[in-house]
Structure formats: C-alpha cells, structure tokens
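Next up: just one chain, as structure tokens, the form predicted on its own.
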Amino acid sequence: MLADSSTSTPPFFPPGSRIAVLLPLPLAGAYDYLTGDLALAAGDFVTVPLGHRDLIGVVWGAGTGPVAESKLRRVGCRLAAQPLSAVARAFIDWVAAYTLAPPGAVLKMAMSVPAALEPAPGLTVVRRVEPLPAVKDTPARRKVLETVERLPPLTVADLAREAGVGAAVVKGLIEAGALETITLPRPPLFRMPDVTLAAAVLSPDQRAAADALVAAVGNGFSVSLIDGVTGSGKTEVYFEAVAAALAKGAQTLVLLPEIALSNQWLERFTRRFGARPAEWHSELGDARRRETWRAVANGEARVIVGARSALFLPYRDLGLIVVDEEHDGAFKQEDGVSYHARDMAVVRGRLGGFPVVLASATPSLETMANVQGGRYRLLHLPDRHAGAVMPEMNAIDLRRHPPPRGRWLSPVLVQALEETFAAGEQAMLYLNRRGYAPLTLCRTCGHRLQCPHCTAWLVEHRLAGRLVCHHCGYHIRLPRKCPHCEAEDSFAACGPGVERIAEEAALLFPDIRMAVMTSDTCAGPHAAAEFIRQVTAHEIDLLVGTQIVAKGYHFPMLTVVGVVDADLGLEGGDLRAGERTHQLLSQVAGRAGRAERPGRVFLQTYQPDHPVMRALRSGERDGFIAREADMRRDAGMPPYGRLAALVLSGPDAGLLDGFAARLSRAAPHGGGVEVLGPAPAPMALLRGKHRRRFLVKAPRGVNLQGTLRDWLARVEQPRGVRVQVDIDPYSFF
C-alpha cells in the first residue's frame, strides 16, 4: 500500500543528481537527465529538452540508463504544479505493465490537460483609489463610483453590469486614476458537499448495506458489490459511503458509464449534499478541464463524477471509488491503451489502500466470480425501493404473432401501447440500431452501399438525409443511380433502425408526443438533460431509443417497454454475447414500473426458448449466470482462463500479411498456451487500414503479459504496421 496523500515524502534528488524523467509519449521508458542547479523530488513536473523541443515530463526516480553522464542534458525548470503522488506513479507503472502499453502512453492520460500545469491565473478586479482624485463628473461615472462603494471588488464587466453602464465608462475611470485594478486569488470552483443534510430514508436491506460500506471507509482496501435489482436504491446506499469519506477528509471518485447522460444522478447528488460534484468527461470545455484538473490536484474538488478517464486524474487524497453500472461495456477502452476502468479502479484502490464499491443490477461474470472466490463482499438488495414491484416480462414469439408486411411492431405490442396511452401513461420502444435502416441495397442488381474505408455497410439516417459509416464517419447522400448497374431510384432500405420504428409508431399513433433518443440526438449533457426533463414532465408519451435509454433513468409514468428485436446481439461468436444481451435487456426492462404503477415488458423474439429469453421471463438471473460460468469454465475462457488479442493494422495488406505470418511462426507453445490465427478481423478494413487478429488463450496461472512480451520481441515490427495488444478483450470486431 502506498500513501495517496501528497504529504508523503518522495525520494529527493539534490543539485547535480542523475534522474529519470518519464515523458507523455509512447516511448520505451524514462529518459535520464541531470538536475543541474535544481533540487527535485520524485513526482515533480519538469521541462526537459528532447531533440529540438522542450517537453513537460515527470521525475520518475533515480537515473539508471546506459548513457554516460557527460552526454546527459539538463532539466530546464520545475513547474509549480502539485507533484504526482507516489500512488499515482505506481498506478501508471502497473497499468503499463498489465496492458503492455508504454508507460509514457499511460502518463499521457494522467497529463491530459498540459495547460493545467501552469499556475492558475488570478482574478483581475477593480477597486476605488483613495483618496479619490478629481475627475470629470458624469451621471454614468457617479453610478460606477457609488456601486464600487457598496459592493466588493468586481471585474470590469461585472461592475459595468451592476452599475448599468457600458464597460467603457469603467475603463475611463481606470485611465483617469479614480479606479485601479488588482489581482486576487480566484474563488473556489466547487462548493464543499454538506454531509449533515438529511439523507433518504433507507429500508432495512439498504441500511444494512450502507452500514457495511460506511464501516469500510478508512479501514484499508476492500471491494464490495452492491447487487440490487433495478430501482432498488443502490445510489442512495453508496451515497452513505461517500458521506463517510467526506467526513474523513478524503476525496471520492464515482465512475459512470455515460457521464454525458447523467443529469438525474447529478440532481440526486445535489439534493443529498447541497452542491454539485466536479464533473470529468469529454464534453467539458478547455477552461473547465483546466480548472477541474487543478481542483482535483490541490484537493479542492472533494467528489468527482466522471467517465473512465477520470481514473487517471491527479488526486491529492483519494479515499473511495464507486463504479456504478460496473457491468457496462463503456468502461472498456479499446483505442490507445486498452484497459477496463472497473478492473483498474480495483487496482487503484489496492495501491492506495482504500475501499472500492461496485454497483449493478446485472453484475458481470468476472465480478460474480470474485464474489464467489471470497475476494469481493456481496451486499444484496432484492427489492425495489418504496414498494415498487418488478415489471411483468412477456416474450412475443414473432413466428406466431408477426408484424404486418412492411412493419416491425407485433400486434401484441401495438395493443399494449394502445392500452398504455389510453391510461395516460408513457411507453418506450428499444432497438439498438441508430438511423433509419442498417442496410441499403439496389432492387435491380442487389448492390449494397458500403463504406470505402471500412468493412461496414452504410447506415441510412433519413432525418439527416445521408448514409453514414458508424465506424469512421464517412457519409454520402443517397445516390440517384446505382453505381453498379446504373438503375435509377432503385435503392431500398432493409431492416429497421430507431428512425424507422419511430416512423411506424407515428403512423399507428398520430396523436401522441414522441421523441427519438440516440447518441445522434443527444449530443452532449445539455441535450440529454432536456430529453430527461421532457420525459419526466410527461411532455413525451413515447420514447424510442437505443441503448442509452437503459442507463439508470427513473421515469415514474413509464409503464411499458417494448424491445423491438430482442435477438439482436445473441449471434456472432462473441463469448460474452449471451451475458451482454441479458444485462442490456434487463437494464432496458428496468425502466418500466419504477413507481406505484406496475410495469410490463414485451420482448419481440424469434427465439423465445433461448436461455437468455427464458432467464429474462423467469427472473432466474443467478441460474443463468451459473450456466454461463459453467460454459466459460469448460472452455477455459475468462474469468476462468486468460485471453488476449493482438490486432495488427496497416495500409499495406501484403506487408501486414507477411508480418502476421512471421509472428505466427514465432508463436509461443506449451504450458497450455494456445494461439489462434492470424485471421482477418471481422472488421478487416477500418478507417482505411487492413486488420489481422491473433487470439491467445492461456490458463489462469500463466504469465500472459510475459509470454506476449517475449513473443513480440522475437519478431521485428515493420514500419507502417501497428500492433495493438488487448488483455482481457471485450469486443472482437
């Protein structure tokens, strides 16, 4: 265990020392430099020369490289930023070793806002000069001077607004010597959460779980899973742990899978603690990112809610991590450094010596295996909060109750929607396909419109009037002629997307108020917040959406959920296909009947007897998980075996195949290690680059990272070819 606080004493290097500096670049490791006249400590941010440019890096320790000291260059200067703590540096090293990523690439995630390393600018305000010199008197100037007398120092713009004059009047008084500008420290960006405010009234099960979490705060490393059905009040339970961490002066990180869509969570936090937490996600502007990064580093931000990248912020005194919806695939980063934020959060807690809380209504098989192995503690919430009951689950066999020709909604589902709207209640239709149609083909020759840069069909977005590749962003207008046979106006949309489902619903129910909620229509937290407000205020009767509608929302009047294609996601050879489909459909179903009105869920399926459908109808989640675990155990797949993917990519297919063949000949054997491939990846062309895949299976006891490291070192990687290593892969595209 390492001290997470900046008050711990790091290694000290006096002037003239040889030190190692890690740079935020994908290099093999740290570079050695001389401190010159500077006295430095591990974790200090410094500028160093590299080639013909100066870069910012972090003092990582004593220099031990092979370069002679006489050839080393000197550190430029030490920055005034808060040093990177020992536990943060250990975490970066751990993540790099586990993922086989260069340590500098991981450091880059921790240094994601280089401008925040500069001192925060002060606040320039205006005050009156005493004694007041003689200046030309005007009514506007008198207003300004009177305002200055009765208010604290303000900025030029604020003073002008308070006085009801233009900024030029204030500037004129500054030039005349009647006012002067001074620079003050900026006020705190984030208010301190108030732990004394009244908390929600908890049920006995909730209280028992909350008490266990509170007892864990401040008592070393532990991992607890809150396993509660949808609507069981898991958030209010872990809020008690947050309050305990705040009372002990520690910072708390809450990871959410879709931070841009978390408006309801933020409102609940604000009601509970009287202040909003610091937010960290990709939608923040540059200035806000700088301010938030500094506030986390200096300890001003006490609670941070963020997406997976928030794990790498420079916490001053982190004492609790909560991973909400821990099963969600959004916690897995595929590009760059491949890591799973849930697993890395557990590592962060172990290194820092503090508790980690995982929460889910549909825990991942990996987490349940850790519970069964005694490594994680289970806290169970079997009932919905405030007397609400779980929704009634219904499977619609589309072989017996098919939709009319050219339609996608079964008569059984349509009748349920009619009853819902007649009762003045709300409904949701779920289909995890953006756009109008997933495929567009020529009626004459069968030609399919495909992305020229990816192995993917173009998806029609009729509302935007274009065909789009969801992988690289390429888009075109619908051609008038088929590029293959030149037939005119021959293209037909095949299959439904959410826009097509909304079109059908509008024809069936012309008088209802409807909205489509996808990542296209919810571009950022403000748009998402407006959607949530409209649904909560019952300004929308029918919500049609993709998987973002399943993210923990609470809509009291929503009583019916229809899953248009429950079979989507069950096929394709993904080892987690069944588990993921069960989780997603359970979460979607959990939006129904969360208040006093009972809910109903309708699953349209051609496979009503599939194990996933049977588990959803019966509510036998634990039995389903046990069967999935048995199949994984028999196949030696995670979490009962090790798995890694190697993805080779490059613009030259011939060069790529040659490198893949050489890697294949050098592949490791023995000790239970099995190498599958090379083979073209399912997405064989992505953003203009060809892709080949290896899968490596190994028993739990094998040092998989060492095996991969030795294998890759035996074969020279050609220029223009990229090797992406993914330990514990979650997608296989």
Given for the second form:
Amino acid sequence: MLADSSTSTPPFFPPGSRIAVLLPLPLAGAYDYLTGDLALAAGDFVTVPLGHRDLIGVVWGAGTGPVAESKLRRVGCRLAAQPLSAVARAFIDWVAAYTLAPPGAVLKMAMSVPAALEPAPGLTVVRRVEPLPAVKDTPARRKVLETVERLPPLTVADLAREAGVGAAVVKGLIEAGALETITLPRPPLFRMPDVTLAAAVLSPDQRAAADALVAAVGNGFSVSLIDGVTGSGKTEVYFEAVAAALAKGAQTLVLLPEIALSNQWLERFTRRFGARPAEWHSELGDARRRETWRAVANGEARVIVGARSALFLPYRDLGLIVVDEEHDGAFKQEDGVSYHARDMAVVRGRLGGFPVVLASATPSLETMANVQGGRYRLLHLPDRHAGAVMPEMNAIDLRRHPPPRGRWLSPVLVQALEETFAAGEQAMLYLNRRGYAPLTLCRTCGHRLQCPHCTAWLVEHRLAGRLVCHHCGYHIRLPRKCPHCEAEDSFAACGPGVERIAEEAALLFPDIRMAVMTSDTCAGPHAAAEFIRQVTAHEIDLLVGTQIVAKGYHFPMLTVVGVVDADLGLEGGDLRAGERTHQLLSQVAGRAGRAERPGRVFLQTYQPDHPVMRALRSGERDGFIAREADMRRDAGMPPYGRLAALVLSGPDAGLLDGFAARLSRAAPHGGGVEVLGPAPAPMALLRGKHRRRFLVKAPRGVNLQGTLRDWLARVEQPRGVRVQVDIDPYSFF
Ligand code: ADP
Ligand code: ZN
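I would like to compare: after the form predicted on its own, may I see the structure of the form predicted in complex with ligand ADP?
Next comes the full complex, this chain leading.
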C-alpha cells in the first residue's frame, strides 16, 4: 500500500536528469526528456516538445528508455498546478495495466480539463479612484458613483446592474479615470459541509450499519456493502460515514449512476450538511468544470458527487468513496478505456488506504461473491424505514389476461390504474423503450425499416415526426412509399414504446394529468428536476417512462407501478440478462408505496414462471442470486471465471476478416484459456463499421491481461482496423 498522498515524498530529479514524462495520448508508454536546468519531482505537470507541438504531461519517474541521451529534448517549463499525487499516478498505472489501455489514455481521463492546470484567475472588481478626478457628470454616471460608495467592490457587470445602467457607463468612468479595476482572489466556490447539523434518528439496524462504517473511516482500506431494500435508509446510513470522513478532514467521493438525474439526492445532502456538494458530470459548463477541478485539487471541495469519471479527479486527500446503486450498469464505461467504476473505486481505496462503501437493494453477483469470500463486509438493512411495507407484487399473465388487439395494457392493470386515480393517488407505467414503436414494417411486403449504418431497426418517434437509429442517430421522416415494394401508405408500427403507452393511457383516462419521462423529454438536470418537482407536488397523476424513472426517486403518493413488458430485458440472453432484469424491475417496483400508503406492482409477462418473475413475486432475492451464481459457476463465467471481449472494427469487411483469421490462428490455448470466435458481433454493423468479436474465457488464476497482450503482440494489426479490448465485459452487442 502507498503512503497517503500528502505525506509521501516523490522522487526528485535535479537539473540535468533524464526523466520519463507521460503524455495524455494513447502512446505505448512515457517518453524520456531531460530536465535541463529545472529541478522536478514525480507528479509535476510540465510542458514538453513533441514533434512541432508543446504538450502538457506529467513527470512519471526516472527516464529509462532506449533513446540516446544526446537525442533527448528538454522539458519546457513546470506548471504551477498541484502535482499529481503518488496514489493518483499508481491508480493510473493500475487501471492501464488492468484494462490494457495505454497509460496515456488513462492519464487523459485524469487530465480532462487542461485549462484547470493554469492558475485560477482572480476576480476583477471596480473601485473608486481617490481623489476623484473631475469627469463629465451625467445622471447615469452619478448613479454608478453612488453605488460604488454604498456597496463593496463589484465586477463591471454587477456594478452596472446594481446601478441600473448599462455596462458602457461603468467602462466610460474607468476610461475617464474616475474608477479603476483591481484583481482580488476568488471567494471559495464550495462551502464547508457542517457535520454538527442534526442527523436522522436511526433505527437499531441503521445504527449498527452506520457505526460499522464510522469505525471504518480513517482505519485503512476496507470494503463494506450496505444491502438494504429500497427505502430502508441506505443513504441515511452512508451519510454518517460521510460525516465521519468530514470530521477527520478527508475528502469524500460519492459515485451515483446518473448524477444528472439526482436532484433529490443533492437536496437531501444539502439539508443534512447545510452545503451543496461539488458535482462532477458531463452537463457541467466549462467554467464550472475548471473551478471544480481546482477545488478538488486544492482541497476546498470536501464532498464530490459524480459520475464514474469523477474517480479520476485530482483529490488532495481522498479518504472515502461511496458507490450508490453499485449494481448499476451505468458504472461501466465502454468506449475509450473500458472500465467498471465500482471495481476501480475499490482499487482506488486500496491504493489510497481508505474505506469504500457500496450500497444497493439488489447487489451484483460480483459483489455478493466478494461478501461470501469474506473480502467485503456485509451490513444488512432488512426493512423499509418507518414501517413502510414492501409493495405487493403481482404478475399479470398476458396469455390469460391479454390486452385488446392493438393495445398493450391488460384489463387487470387498467383496473388497478382506475382504482389508483379514483383514490387520488399516483401511478407509474414503466417500459424501457424510447419512442413510439421499435419496428416499422411494410404490410404489403414485410420490409422492415433499418438503419443503413447499423444492424438495427429504426425506431419511430412520433412526437418528433421521425424514425431514428438509437445507435448512430441516423434519422428520416416516415417514407410514404415502401422502398422495397413501392406500396403506398403501407407501413405499420409494431410493438410499443413509451409514447405509444402514453397514447393508450390518454385514451383510457382522458382526464388524468400525464407526463412522459425519457432521455428525449428529459435531457439534462433542469428538465429532470422539473419532472420530479411536478410528480412530488402531485401535479401529475400518471408518469410514463423508461429506466430513468426507476432511479432512486421517492414519491410518497405513488402507489401503483405497472411494468408494461417485464420480459423485455430477458431477450437476447447475455450472461447477466436475468440478474439485470431482476435488479431493474426491483428498482422500478421500489418506487411504489414508499410512504404510509402501501404500494402495488403489476408485472405484465408471458412467462410468469420464469425464475426472475418468481423471485420478484416472492421477494426471494437471495435464493434467486444463489441459483444465478450456481449457473455462472458451472459455466465458468464471471465472477467465478474471467472473461474478456475483443471487438475488431473497421470499414473494410474483407480486411477485418483477414485480420480476425490471423488472430484466430495465433490464439492462446492451454491453461484453461478458451477463445470463442471470431464471429460477427451481434451488432455486426455499427456506425458504418463492420464488427467481429472474440470472447476469451479463462479460470480465475490465469493472467488474462498478459495472455491478451502476448496474443495481440503476435499479430500485426493492419491500418484501418480498430481493436477494442474489454476486460469484464457487460454488453455483448
Ligand atoms: P434507500 O437509500 O435505502 O432507498 P433512503 O435513505 O432514501 O433509503 O430512505 C428512504 C426514506 O426514508 C427517505 O425519505 C429518508 O429520508 C427516510 N428515512 C430513512 N431512514 C430514516 C430515519 N432514520 N429517520 C428519518 N427518515 C428516514
Ligand atoms: Zn444507425
């Protein structure tokens, strides 16, 4: 284990040393440079020449490359930014080695805001010049001068606004010499969370879990799983760990799967600690991104809540990571460096010597295996808070209670909705499919409208008036003639998306207030917050949505949840299909009856006896997980075996197949390693690129990364072919 970042001494390099500098580029490794007359330390941000450019990189260590010293170029300068800590550097090396990504590609994630490496600009404000020179007097100018007297120094824009004049008036006074600008340091962006505010009074189970977490904070590396049903107070419990970390002066990172949709969480945190945490996600503006980056690096931001990329921020003294909804697929990054943020959070905790807390109502099989193996501590919260009962689960057998022709809601579900609205309560219909219909086909010849660039059907979005490819964004208007048989007006929409369900609900219940919540209607944190506010304020009776409505929301008046197609996630059958469907539907179901009013959940299914449906109906989660685990163990699949995917892609199918065949001949064997493929990937064409896939299976003891590295090194990769390695793959498209 490495010493804490703030106490370790980095290797120092006096003037005239040969050093290795890692650049945020997908190169094979660090490049050597000479320090010239600079004294540098590992972790320093420096500029170095590369070709004709100057780039920013990080001093990684002593230079040991093969290039003769006489050929090396010199470091340009050292930036004033906080150096990258030893732990952060070790983390980058670890992630690179594990994912087989070039270290520079991982460094790029840790340097995603290069502008933040420049010193923070001060705040330029305006003050009066003493003595005041004689200037032309106008009523507007007089107002400005009066305002300057009255208020503390303001920026030009703020001063103009306060004085009720245009900015030109203020600028005119600066030019005339009556006002001058000075630069002050910026006030802190983030207030210190207050740990002395009253916490919730915890139940005995909650207290026991919270005490265990508090004891772990400041006590080296450990991993704890809070396993508790939806509404059991997991958040309340890990807030106690956050408070303990704050009290010990450590920074905390809370990873959430969809931070842009987490307004309720932010409000709760703010109520508990009297200050908003720093947020990190893709919706942040550039200025905010820079400021947040610096606040994390200089320690001003004490609690950071973020998406998976927040793992790579330059923490000054990180001492706790919480991964909420640890089972969520959103933690897996698939493009670029493919990594799982939950697993990498554990690595970060181990390298940094601090605790990691995972929370879920439906923990992943991976995490359960670690609990059973004694590597993770289990903290169990069996009950919903304040006596709220778990919702009643009903499966609607669609073979026995089918919807009328051309409709999607069974009479059983329709009746439950009727009762709900009559009682003045709210309902939710869940279907994980955006748009109106997933497939459009010609009634005359059966032709299906497909994306020309992907192995995918075009999805009709009726509100937007188009057919869209959900993979590449290609879109068209609905053609009048079938491109195949030229029949006119012969297209039929097949199957439902949320828009179609909303249409049906509007026909059935013309008087209710309804909202459709999907990533199309609800892009960005503000739109999401507005939806949540409307539902909470009961301005909406029926919420129709995709999985974004399943995310941890707490709606006290929501008592009925209808799952339109419970079988949907079971199609295709990748290794986690059952597990994932169970998790998602449990989470959706968890929205029902979170307060005094009991909830009911209706699962529309053609397979009421499927193990997933049985587990959901009976609430027998552990039995279900145990059976899934047995199946995985028998098949040698993760977490009991190791798995990697190798996806080759490129515009030229012939070239791709040739390369795939050469790889196949050079494939590793022995030691239990099994190579499946090459085969066309299920998504054989994506964004105009052909795709071929290998899957590599190995027993747990095998060095899978080493095996893959050797294999890829044996075959020359042609230009125009991309190889994407995915260790522990989660999607198999
Ligand atoms: P989970 O994260 O397990 O879904 P939450 O922490 O969101 O559960 O708790 C569910 C609801 O119950 C929230 O509104 C929360 O504020 C409330 N709650 C949980 N525990 C307590 C407690 N000990 N005292 C007061 N309210 C609580
Ligand atoms: Zn497409």
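For the two forms, the rigid core is made up of the largest set of C-alpha atoms that agree within 1.5 Å on superposition. All values reported here derive from a predicted model rather than from experimental measurement. Positions refer to the first chain, counted from 1.
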{"query": "Rigid part versus rigid part between the two forms; hinge residue out of Asp634, Val201, His52, Pro119", "finding": "Pro119"}
